[in-house]
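Only one chain comes next, encoded as structure tokens, the form predicted alone.
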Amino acid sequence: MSLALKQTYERELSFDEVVAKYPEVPRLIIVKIDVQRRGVHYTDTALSVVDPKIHLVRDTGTRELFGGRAQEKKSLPISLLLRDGTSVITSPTPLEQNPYLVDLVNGRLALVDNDEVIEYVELWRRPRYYDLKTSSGIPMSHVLSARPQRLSLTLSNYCHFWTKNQGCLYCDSNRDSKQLKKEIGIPRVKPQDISETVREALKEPGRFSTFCITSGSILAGNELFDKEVDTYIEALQAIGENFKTKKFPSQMVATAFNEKQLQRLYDETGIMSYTSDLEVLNEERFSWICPGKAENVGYQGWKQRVIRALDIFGRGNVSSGFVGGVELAKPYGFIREDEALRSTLEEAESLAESGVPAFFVVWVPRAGSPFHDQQSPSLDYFVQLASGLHQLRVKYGLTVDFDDYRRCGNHPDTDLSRLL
């Protein structure tokens, strides 16, 4: 190849070429895509429109699994809705590493990138149980974080893989678990709390669809995670007296358990979908990034877990999500972005065949990370990521309807299951 042609190869392409390259994939999901790899900086003209008693804001002692790419956390708003309603979750990002800004022109908040409004945006809203607490004096806000249409439970954001310095190197929940744990000391949630925090969000008619529960990865008990399954049961067992039907609409994002611990949450709860997440779709990367699961369960032995899931959980309520661009990540991940592509994708298709869809996140290097100082790829890369993976689950007649646009946001591949 010459100097010429690698040179042309391996220049990033604008967000204009990369809309007109891919017709076929929705300008908006390619924003969303966008603004999730480069982030976003609020300036001090739109935050001068943001009320913490009608908006989402970064709240201190609010649980979530991992934390941002900024050194510390400030009173933000949470994250963005663009005009489809797709959720955008992305964090707060310093100038120094080139965001999209978030302005407020001609009286609305819009994404804006070299003085060029990219997309008009809103708020997410604050939910009213926000504002309360639980009868032991834990604040409501701190049991359960919202969406705009899904409740979440984060159990725990500490990860016992780290107590041996194993956890996934793109990973800073236990970092965000020592500075919540030093802002609120981390009050334990019981049961009762986590049942009456259910009970109020659900007196606002309509606001929510779906609940998700996830927590680090706990290693104790006679088997490998029966702590983590006791945890869980507990927890869901607390959320379903809020119910009258024995199931109620829910995901579980959780350690690839084995058949008899996966039963037991299937039959004592009410959880009606289960995500384990395979983090990065090759096993050689896998076993570099994500030593703690790659020595205690290993690729293959999580991969023959979440496809054994199906048995009980049933096809189209079981998927494994992964870490979408780590797999380029320095110094052993793939050199290439077409290699690691065809890779991931064939890695995919393994699993739909199977009968377990893949969707991923975007990766972004968060200042908690073994991998802060590295940088994500290409939104050329990314399009076509989400678009291979949106057709493998159309060839194999997948879903996601648990995990699509309005129950979590998160996923710009499962945003495309609109297009069907």
Given for the second form:
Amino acid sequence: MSLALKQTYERELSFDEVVAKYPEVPRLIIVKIDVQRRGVHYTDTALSVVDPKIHLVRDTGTRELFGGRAQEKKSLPISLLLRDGTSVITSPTPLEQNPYLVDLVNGRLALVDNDEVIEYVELWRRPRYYDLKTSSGIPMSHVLSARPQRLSLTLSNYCHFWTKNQGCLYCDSNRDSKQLKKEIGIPRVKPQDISETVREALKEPGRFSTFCITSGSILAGNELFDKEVDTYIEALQAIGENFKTKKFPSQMVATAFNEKQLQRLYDETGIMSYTSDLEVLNEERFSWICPGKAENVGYQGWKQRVIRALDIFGRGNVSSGFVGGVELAKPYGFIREDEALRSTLEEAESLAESGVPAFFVVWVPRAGSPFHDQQSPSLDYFVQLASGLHQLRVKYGLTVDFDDYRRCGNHPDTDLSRLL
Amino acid sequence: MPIQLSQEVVSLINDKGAFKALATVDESGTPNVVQNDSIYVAENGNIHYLELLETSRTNHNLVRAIWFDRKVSIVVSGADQKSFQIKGKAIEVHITGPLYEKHYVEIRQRLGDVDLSGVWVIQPEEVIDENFTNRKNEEETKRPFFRHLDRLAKV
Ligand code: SF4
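Complement to the form predicted alone: the form predicted together with its partner chain:
Following is the full complex, with the preceding chain placed first.
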């Protein structure tokens, strides 16, 4: 193949070309995907209207499992909202990587690309409890983080797979948990801190519609992960003290537990849904990219545990997430996007047939991860992936109410499923 | 193109006693009409519609409207045969934030234990006076052929 021909073949379609190619996919969701893929850069004019008392800005004390694409320490807005209520969870990105600009246009914040306004956007708002401290003196913003409609609790941002250097290769969860602790002295939150923070958060009418709890994997215990399960139960019981019903809209994004562990979680807490991420929907690539998960549970073992969780949580309350695009990572990933797409959707269909919807996050090579110098696939790829996953949900009658545009906001495919 | 509603239309929409309905279309173009009291004109002239149910056909159709640029229509009728139809575009939905919270609190005070899915913002693009007498006079003036002869016969 001549070089010129090869370059033509490999040329990525532009945003406008992708929008024109998929008229059945909303332009707003394509905007979201592309902004997630390319990241954003806030201009100084845009930053002049960011008010940390009103808007959610990055705070090194807030517990988040993952970091971003730039090792950014400035107080920048956390994320954006589009006019259809779609969240765009994206990270600040160095200008040389060609991000979208967030600029001030006609007095409003706008996503701008090549001097053209793509969409006007809003910033996420700071909840009132962020101004308060727990009775033990911890800022409540360090206990629970907020999204436009979700409360999130990250129990630990250290994942034990890293202890044997077997963390997932796209992941930066171990990037600075020790350093964070040293720098700003975040102590371990106690159940009482959690309970008090939830109580305050619920005082804001209509502010939150779900609770998400997650943690890095903890391998310890009589049985593998027992300690992680205990930690969740303790925290969920503290959260549950604040609700008048035993069960409350909530999601646990956790390791693949066995049935005994899942039954305990379901019986002893108010948790309503369970997500355990397969991360890469291909056994061979999973084993390479997620060595810790592969060694401790294995791809088939993980998948079976997720499927068996249906018996406990029920259809519509179990899912598995993956990092869309990482199946194309070099050097052992798929070489061609069409092969990767076919394989990923086939595996997603096998999960869907069993009653488990799979959904993805847009892979963004994170600065603190082993894959930091790789590249995300094309916009076209992600749009087909989002659309394909949504179509599987239509075909198999699956819903993802606990992880949709409002209750999560990080999955382009579940944004599409708000029509289910 | 966005238009400014006249004071007469604004007052009628904001009248608590007026009848209001919202029409949307689904994927296949099938219309769906709901009567709804929670339709208001905001200070900037856009119309706000409060949707209480995430899964209602109207909500799904509004999502389609904002995603695929489809129009919606509102009819409002009050005393003295006053009636207007407003066609417009769903341009935004508030699912969080100050406007959402204000309506969330108010609707729960008004209706009890209900939820609020979103506050839809509809930008008016056309107003049609649906008062029957006005419409009849207009048609008979502009299109005089559209009358049966017996109506004109000497009695
Ligand atoms: S399981 Fe993998 S992706 Fe999740 S926190 Fe651990 S290393 Fe990161």
